[in-house]
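Single chain ahead, written as structure tokens, the form predicted alone.
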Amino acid sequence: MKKLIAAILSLSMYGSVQAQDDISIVLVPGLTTDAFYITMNKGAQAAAEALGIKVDFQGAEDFNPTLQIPVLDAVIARQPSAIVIAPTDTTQLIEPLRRATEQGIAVVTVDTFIDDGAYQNGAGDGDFPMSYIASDNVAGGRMAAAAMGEALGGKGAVYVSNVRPGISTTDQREEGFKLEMQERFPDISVLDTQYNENDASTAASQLQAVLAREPNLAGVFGANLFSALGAANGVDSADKLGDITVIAFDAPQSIVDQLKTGLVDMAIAQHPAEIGYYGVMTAYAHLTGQSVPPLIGTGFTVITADNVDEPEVARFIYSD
């Protein structure tokens, strides 16, 4: 990847296959008032920064395809050079990011997927974008069942909180901890996964319903913010704190609050400014007469309490 952006950069100094002015990106993101889509938009507004491009961020309130599609459709009608995207639902996004294609506009997705997220294969109904650059969340899921399962001594019952099915991310996230309880930790009960709909307070109550089933409840894996946060207030609520082990996904302000008062006892951050950028990067590249690979993974950070505070650690909190 560090050799495809050097040509890019060098291409934005020397000219391109396309003049600068003509090159318009538009950054979709699941949500605008995230804080990992927030960073993700400084990591792009970096990228256009270095190219003396324009990416610009529109999106929905709510992280929602029916919420979702309309904006797309207004994007599309402005008929921008390419759309960096990161889709609310694997395959209710194909046919308006089909008809983006047919237009001539280029499509690359960032954070989640559609179809199966193979691009470029000649396989399945959404293989057309060029490029998908994510974090691997599956082995994302299986860290926070190694941080888990360790933490409980192998025992113990469990369960994911999550927003709902269809959602790649999430669904690779509960995929590989499900995946690493079972190699690694047979003597631990995963219990049935909740589906908040992406509402704290719904995942608050579900741990409290939960917990009133299987009073023995050991550790909740937070497949996303809001699934995290209302885990680890649902804890509180029902003054287990020490006593149920909270593994969030992602790394908020709000998150790394809950991880100095205990609440929650590990977060696995992601990069989203590095894959806003590499988003714009590959469109660029794309858009200027280079190949570029279907698939570009961006890693993860552990923060812990013991960590958080750590200057290589803290600058992977993600903005408000």
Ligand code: T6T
The other form holds:
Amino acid sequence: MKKLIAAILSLSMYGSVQAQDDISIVLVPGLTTDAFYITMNKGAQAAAEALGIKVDFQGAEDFNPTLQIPVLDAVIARQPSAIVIAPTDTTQLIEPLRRATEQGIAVVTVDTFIDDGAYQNGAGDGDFPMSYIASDNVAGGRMAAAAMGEALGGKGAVYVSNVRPGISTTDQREEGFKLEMQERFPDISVLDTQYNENDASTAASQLQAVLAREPNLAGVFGANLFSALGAANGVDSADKLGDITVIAFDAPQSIVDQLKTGLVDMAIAQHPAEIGYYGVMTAYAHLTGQSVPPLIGTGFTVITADNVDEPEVARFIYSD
Ligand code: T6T
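Return the form predicted together with this ligand of this protein as a structure block, the form predicted alone having already been given.
Now the full complex is given, and it begins with the chain already shown.
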């Protein structure tokens, strides 16, 4: 009798406690072909294996809300227990994700957030996801500016190569970069940000166009994988290796190759496998009646040509 009462009480307290066999989770990345999300999925699958559950990986081929929303709608139609998603826009994904919540599907966001990223606090339109698991992107942007400022001896002109406004991660990296520059390197001029729509070729052409206007260009911060890869390729095509410092966010093998040739000076590796692992673990914890933290911060590893071969560093190079 006591057990029955306890079971009824726990169900009414936690609402959606699920039996292990019924749990299904879908991971929706920003895009499927990016080494960052491929590595995130490895972490998610490691968690799935540890828990004995199935986690599907379903996403679009470009980092774009217009493509991601139909994928999300198709995932919602399958009625999984939870969706672990990297939303590609802070506002455009709020309503589609609310539809999931209204149908009893738990939402956890990984890497990027919706609204202001402060969840479960009763404030704002998009506070309904259970948790946000990600790098501290403002801190990452500050790390990039600190390295750039020191490499340039506090002088020169630089710019941020970025994707498009409205993406929480890359917006916050740019914000952190500019704050650090203002506070610590006021003599460095930060030129207008160049937006590349997540296309490395566009980022490469933009490097050359900025250089044509600003022949003394001294540095570029590539705020994500494709921005950094493209900016470094642009430096290569302009024959400016050694003259322009490139600080890269993200660490796929292509960026590691550029570190080795000297085209990239430093790469800030996120820990996407950790993000995927804790994304699934958090969804599972919630589905099985545990309370979960609204924010889980994951780490960074700074990679340079000097440390890239050390096993403790090399393990954070993304998988393709
Ligand atoms: O930098 C990552 C991710 O953190 C960001 O939200 C989007 O771009 C990447 O996937 C790299 O391409």
